[in-house]
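Let's start with one chain on its own, the form predicted on its own, as structure tokens.
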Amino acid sequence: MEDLIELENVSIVREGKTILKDINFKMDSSENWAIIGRNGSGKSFLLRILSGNLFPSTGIVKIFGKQLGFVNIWDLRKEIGFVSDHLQREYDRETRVINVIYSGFFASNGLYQDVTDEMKEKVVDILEFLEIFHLRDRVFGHLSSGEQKKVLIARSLVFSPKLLIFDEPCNNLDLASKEDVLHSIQKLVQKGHNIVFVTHHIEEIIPQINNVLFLKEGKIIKSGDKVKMMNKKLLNNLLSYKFGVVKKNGWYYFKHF
């Protein structure tokens, strides 16, 4: 097993406000994690740290055994694919889909550099794997939200990253689009990618996720094996809401009283 991520006593403070406090977390290559918490719990800040896009105010962050602050961060980020609502909202909407994906090689919003034949071959493989080859010449802003999400997943794969991080990937998707995106994420795990998946909807947690972390008011209140974590008492406490939990074929669902 390979160590992927280790956080030791990590905190984030902004303008005197503590957003994350004393976060301790470890992930290895046998694990896939879901991070669950209400809006404002600090989930997105935690993901930015895990992806190497944010340095903590205090604490130690190691990604693939390399400590932030003592490693070339740009090389490190190539090994992490990050898919977020923020990028989907901010990306240049007039860019063709194929160029959106090419831009992943350059970490740019839009394409402003020449693409090599090797890059072109890699992107064709990704398009075919995600079953979106037919979208390659469409304009990004003309796609549905679900199609845009799959294009951004494709963009995140250009360097064949070890780790994929998804920040609420099913947000604002209809049922059919949600199922399509979750199916793509399952295929990526089956292909060998490790994932961290943030959500507050337990029905989005794919069966391949084997560990869960509960984040509340910037603190980890509990983490560990998914089967032990996904119970009514713990989830009711986390989300401050009363409901039951039903498991079916490896998936979990809320059951309202």
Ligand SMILES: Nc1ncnc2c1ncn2[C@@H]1O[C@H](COP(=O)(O)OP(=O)(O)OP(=O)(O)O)[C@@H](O)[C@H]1O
Second form
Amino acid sequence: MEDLIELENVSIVREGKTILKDINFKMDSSENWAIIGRNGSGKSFLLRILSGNLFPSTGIVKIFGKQLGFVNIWDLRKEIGFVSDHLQREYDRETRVINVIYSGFFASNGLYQDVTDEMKEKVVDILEFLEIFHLRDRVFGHLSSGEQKKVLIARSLVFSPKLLIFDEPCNNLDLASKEDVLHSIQKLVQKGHNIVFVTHHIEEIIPQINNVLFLKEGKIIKSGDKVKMMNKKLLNNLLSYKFGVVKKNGWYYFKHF
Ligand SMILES: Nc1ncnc2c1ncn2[C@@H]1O[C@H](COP(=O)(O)OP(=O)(O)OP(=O)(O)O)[C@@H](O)[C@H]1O
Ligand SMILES: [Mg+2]
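Output block for the form predicted together with the ligand, input the form predicted on its own:
Below, the chain from earlier opens the complete complex, with every other chain and molecule after it.
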């Protein structure tokens, strides 16, 4: 078992406002986590810290046992794949899919450097694994939201990162596309990647996720074993909404009254 992430008393302050407060979190390679919380609870900020993309205002962050501030952040980021809406919105929409994926090697938004044969081979493997080889010559901006999401997942995999971080990957997807993206994420976990997955919907918590963290107003209100966390009272309190929780074949569903 390998230590993946450790946060000690991490806080984030912006414009005098505390966005994350005293976050303590530990994740090892036997774990996959879901993070749940209402809009504005600080989930995306937390992911930016976990992925080494943001330094906390106070506290200690260790990723793969290495403390941020004492390691080469560019090397570290290669071991972490991060998929969020941000890149989907910001990426030049005229770029070919294959170049969107190649750009992951250079952490750039656009392709400005030469791609080696080794990189090309790697990307073919990824395209086949995610079953999107047929999309490789399409224009990124012409793809559906679900197809774009899979392309960005492909881009995040170019360095075969151990840890994959997803910020609401099923946002704005119809049911079939959602299933498709979740299926790809399941395959990645089965292949040996560990994931952290932010969502508002418990039905997106794939069975391989074994731990859940509840975030409310920048604080962890509870975290730990998924089975204990998928409790109606806890979830109703977290999301300020009344519903039941149903479990079926390892998946959870909201039951609205
Ligand atoms: N520069 C800033 N100054 C002050 N507050 C900020 C700043 N940037 C973001 N915030 C606030 O930080 C809080 C947490 O934002 P974050 O994006 O992490 O929330 P979230 O849980 O991901 O929400 P959502 O579910 O809507 O994606 C929000 O209340 C947001 O308004
Ligand atoms: Mg967010």
